[in-house]
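Heads up, the chain below is alone and in the form predicted alone; it's given as structure tokens.
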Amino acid sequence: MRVSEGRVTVTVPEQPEAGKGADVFFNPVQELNRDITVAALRAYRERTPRVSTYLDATAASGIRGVRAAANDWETTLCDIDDDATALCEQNLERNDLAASVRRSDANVLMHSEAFDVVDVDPFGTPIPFADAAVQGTKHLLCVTATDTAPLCGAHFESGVRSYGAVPRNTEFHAEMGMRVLLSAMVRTAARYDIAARPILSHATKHYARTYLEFDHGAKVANDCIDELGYVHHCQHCLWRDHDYGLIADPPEDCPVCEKHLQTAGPIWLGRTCEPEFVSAVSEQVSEEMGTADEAKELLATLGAEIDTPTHYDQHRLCKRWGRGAEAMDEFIEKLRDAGYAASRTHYGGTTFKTDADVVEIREATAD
């Protein structure tokens, strides 16, 4: 079937029935990835104009690459598979586009090869192609990962053998995964004495995706490292604090109710979007996009997100308390006039961030 996306129109499979798979994978929820990722190439060549050549690592049927190319991208597109290849030449043809099309695996490629930037997009998790990405990227690495269960704990020995760090399945799971992605690129990275700061994340429908901005050197690279850390949780009040290091030091029991404390990490501490590159990302988010309104409402949110390593979910928290929970507004309305700082949060309609703790939360919107 065809399907147009931007500025290109391409083919591809068509659905498979229950139980059966398609020989190229498509996924249409992605349009929503592919269309801010299209922005962010538009932005990140505005920051960095040298940049020029684009690698599509993981193409299926190229329509993340395609779109590339239609960007005025030099773009490369790999698969393994000779029908994937097969397809992403046809649909460069189909749109008039000029691309180099590798039948490859990834991974080798991106050994023999250096591109300005790297697209990883693959089915399930990244980090079988992580190594060879950080070594075929020259300034940004962009990264999907849709194995969200194994991310954010729910799945946990996979999610510590798949990214060497302690997921824990919390009212906060979104933004565990990312969190615990992000550990796993910034710790591949340093290896190499790279620093992959997060310029652009987010978690959405189903899968987390981070924009990484590569520096080089051994300070820089310790500097990230420098921003790990663990997240003590407490499943029966809610309360959680987190501290720096690759040593987890954990409270005995919860300060408020005295409970056990789960702890998760090594996961990114700091930062996941920078913000004016959120509004440059914004900017270049043009109407012939399916998905245009919902990315600018995505994308505002992002930008206005305060800095904590976690939020909170206030229908979660009124029902630990025993109350009815009210319009976000005002509930956030209510920790700001307190004193406190506080957003809502793309993780979902009734979720906020505040650097207030549980405690000052309860009394700050009590009636």
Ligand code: SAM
Second form
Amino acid sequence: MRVSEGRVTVTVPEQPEAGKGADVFFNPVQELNRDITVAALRAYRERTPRVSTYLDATAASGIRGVRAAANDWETTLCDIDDDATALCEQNLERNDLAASVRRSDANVLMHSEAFDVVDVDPFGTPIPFADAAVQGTKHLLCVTATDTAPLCGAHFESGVRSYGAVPRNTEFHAEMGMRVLLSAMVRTAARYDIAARPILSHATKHYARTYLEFDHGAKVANDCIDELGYVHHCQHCLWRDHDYGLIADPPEDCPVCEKHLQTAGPIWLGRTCEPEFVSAVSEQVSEEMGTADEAKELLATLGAEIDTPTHYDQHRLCKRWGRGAEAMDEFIEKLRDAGYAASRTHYGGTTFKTDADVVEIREATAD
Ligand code: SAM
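Next up, the form predicted in complex with ligand SAM in place of the form predicted alone?
Zooming out: every chain and molecule, the one shown earlier first.
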């Protein structure tokens, strides 16, 4: 079947149920991910004018790399599968575009060649590609993870094994997953004296996606490690706190309800987006993108999110408090009127971030 996205039209095989068993994988639901990728590539080139090379490391049909090539990136498409690389060639030709196509294990390629921007969009976890991707990236590493159950602690042992961190299944699970992924990527880069800082990250439709900008040097890598730490969370009253450092220092019990606390980490506690970059990416979302409206809305929410390592869900809180939920705008206004910082989040329509703790939120939003 033919698929048009952005400025290109590609051929992809009909996909049996959820892409499983197809000759070459294609997921139409990832169009938003790809539209934002193209906008981020455009914005990144304005931010760092010397960049020109882009590697689509796990290309499948090549749709991502073909779109990068259509945006004048000197593109390499790599896949381990013969059918995939043959389709990449056809899809480049169909769009009258030139790019290098490699049938290779991406790890081998990324260990031997470096690219300004590397994109790793694999099945499930990106961790098997992480070391090579750090070696093969000069400036910006874009990573997708679709293994949300291990990342957010729903599949605990698998999360511990893959990410070398303790994930906990909290009510802010998508953010937990994002911060576990970021922690693993930051620690991987730090092994090579590289600081990997997220300048854009979003958790959307069962995947986490992040764009990590690299800076080289032991000192800056140490600064990144300093932004790792632990979140302590009470499943009962939903109180939580965090502390920086690689040695967890949890309070004995929840200071509000005295129940047992769960600790997750080391997770990334720093910013997951750079608001200036998010706004530059939004400016690069263009009309020909199929998800332009959705992308703009997502980026606007991301850009306005306040910088806290966890978020709350108003419905979950109100249920605990035995109180009816109210319109989000009014709820957030009440927090602001009480002097707290507060914003919606992209993690869900009833989610918010604030610097108030759970007791303060309850008081500030009571009728
Ligand atoms: N990026 C694509 C898109 O936007 O449509 C989807 C990629 S698909 C989820 C993952 C691809 O990774 C598959 O085509 C698979 O053949 C490829 N792959 C798996 N292991 C690989 C490896 N070690 N090196 C390179 N490609 C690999």
